[in-house]
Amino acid sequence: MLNWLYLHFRAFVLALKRLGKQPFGTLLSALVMGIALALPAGGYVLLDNVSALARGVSGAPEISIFLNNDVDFAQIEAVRRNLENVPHLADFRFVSRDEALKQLEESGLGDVLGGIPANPLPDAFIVTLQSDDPELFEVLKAEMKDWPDVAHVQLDSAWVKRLAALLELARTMMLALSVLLGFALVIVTFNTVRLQILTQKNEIEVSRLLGATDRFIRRPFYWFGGLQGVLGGLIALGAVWGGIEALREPVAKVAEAYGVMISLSGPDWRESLALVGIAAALGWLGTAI
């Protein structure tokens, strides 16, 4: 085990020396990888922020549960108890028919309602969920409309469906872009390592004559490709954070214009590690090929 660790440490140091011998070429290769990785990574981060901004502008989607006109207090409490047992519920509030009528009068419809002898509005519950998943809204609608004393269930989720469809399309496009750029990065690493092998051809032949195994000879090249990927991943991470900082103030102004408080957020530590890890894996794969 100690010998294995020593061999890898030795290969790691040798790969660092090879990277340091040609700093300009190393920097250019890392920049190519960083820019290519920053495009899909930044796209995913912006999609997450756009989704949060859209929810803030449009408000949380709601489910309106309208009760029968002749319900009494006990029947209203029965519906309330049913709501307390619903999973994924963020909050709900009861709107009495008198309160609903008052809200309509305050909205400027008092003259229209003045000619109606009795209050035509039903009691209702307004429900908000923890999730924006359109399928969850449909499932809960089907469940709630079968409850006793419920006359109608209305979803306020049309915008959620449209937003979900647009975000899904954007994520699919980002995935396709990520795959294409991933292939490109593998090719970049392949060519870089191939040139390294060609320039060290004589050294490799001497090592073979001295009894070096293929694994011993290949190990520094694997570290070389992996380290180059790590450098590219770090550059991509820096580019993403730089873009977030550049867009933070303009996005804040747009959000303020819509009366929403929102701040752009960059990748967290898990996403950052994943980005650097994927870059290292692509460098290793290009080396392996």
Second form
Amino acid sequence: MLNWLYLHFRAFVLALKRLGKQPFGTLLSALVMGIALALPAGGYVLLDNVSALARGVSGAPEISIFLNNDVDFAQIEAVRRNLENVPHLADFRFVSRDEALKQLEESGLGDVLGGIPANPLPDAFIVTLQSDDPELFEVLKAEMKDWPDVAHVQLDSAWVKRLAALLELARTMMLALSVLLGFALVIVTFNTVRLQILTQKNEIEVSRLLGATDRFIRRPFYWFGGLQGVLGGLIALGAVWGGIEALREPVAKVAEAYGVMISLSGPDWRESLALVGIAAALGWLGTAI
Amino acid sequence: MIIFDSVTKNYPGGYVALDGINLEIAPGEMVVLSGHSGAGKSTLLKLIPAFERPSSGIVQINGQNVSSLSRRAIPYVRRNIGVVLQETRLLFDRSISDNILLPLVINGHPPGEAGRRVSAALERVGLAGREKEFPAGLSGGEQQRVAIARAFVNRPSILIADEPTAHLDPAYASEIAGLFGSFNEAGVTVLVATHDISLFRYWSPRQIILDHGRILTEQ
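Same protein, different condition: the form predicted alone was shown, now please give the form predicted in complex with the partner chain.
Once more the chain from above appears, this time first in line as the rest of the complex follows.
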């Protein structure tokens, strides 16, 4: 076991020396790997941020029941009684038209009502359900629409669902891109290692003459591919973080203009480790073929 | 014991390098192979560590048929055979000690013991204290001595050398021949292919003269 570790240590040092002997070539290969990895990695980080934003904005899916403009207290109470009889209901609250106007003004969008003398907003009930089953939402929406004095029923979760579907699509596309670029990286490593083998031809032949096994000869090349992958992974990580830092301020400015709080976040340590690990594994795989 | 039993080696194009060779070499024996260029000396030596395989016949090393060994088993046979070639095949980007260390690393010797063996090998070939130098800075004779040190540092029971004194001036050639003689005196089976038998005469080796792939005479 100790000897096996020693042989790996020697192979590791040899691979490091070979990488160091051609700093320009090593840097170029690592850059190719880094850029190719940064694309899907950056895409995933972006999707994570958009997902988090969607979660933060939407909260739990809600149904908004907007009442007619001329409803009185008794009619509002009638709707409340109807709501109390709805099964699967988690909670509901009444938002008066005055309260709605106040909320609109607080959000900074009060200017849009600037030219209108009277409050145009309706009284409303905001309903949350115990379930997030889309079909149940649709059934309840259809039922509530037919209640007396109800002008309009809106599923607030609809756009979140559409966004989630889009994100899922984007994730699938990103996965396809990752597989494609991963395959390209394996080929890049394979080609680099093939050139290395040509460079080290004499050493390989001498080692064979002296009784080296295939495993002994391949070991430094595996380390070479793996280390190149690690370098590529670190470059990709740097590119992703660099991109996030570059986007942080412009995104914050856009978000502020819309009255939303957005804070971009980069990959955490687990994701960073996974990125470097995957890069090393791709480098190793490129050597194995 | 090295046994060649009806060994024939043909190359593509119909060239017959060895033609029905029968030969037995006892442990600890010193054999000098000679003959004109293309007589089959190098081919015969190459069959021992399975650098090449016979077209027919059997090559046995210490009871093991090396001509039918699997590709995976061959490296382990080679570790017990020291090889010196006309071209030294040294690694010029590595120091002298790293060159000599290589077979020990391949054989899995612990670093401490390997270091001691390298020092002893360098002393044996008269290059003690020059561990850190690189082969490019050595003369042809010194390079050949490093190659010899690399061949015996693993303490093989068999040492084969193909024209180890070619391209060396007479003084260096005598030194190299002397090294092989001393290994044989230490009990190592030595086979040397050479054009200059006189260099090895002092050790009264068994002389085999090859001609067109056959054993012409044996003394």
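Superpose the two forms; the largest set of C-alphas matching within 1.5 Å is the rigid core. Positions refer to the first chain, counted from 1. Bear in mind the structure is a predicted one, so any value in this text is a computation, not a measurement.
| Core-superposed C-alpha of Leu210 shifting 2 Å or more between the two forms | For Leu210, whose C-alpha is compared between the two forms after core superposition, the shift is less than 2 Å.
| message | After core superposition, I'd like to know whether Glu249 moves between the two forms (criterion: C-alpha shift of 2 angstroms or more). | response | Where the cores coincide, Glu249 shows only a C-alpha shift between the two forms that is less than 2 Å.
| query | If we fit on the core, is the Cα of Val45 displaced 2 Å or more between the two forms? | reply | No, Val45 moves less than 2 Å.
| task | Give me the C-alpha shift of Lys145 between the two forms, core superposed, in Å. | result | That residue's C-alpha sits 14.8 Å away in the other form.
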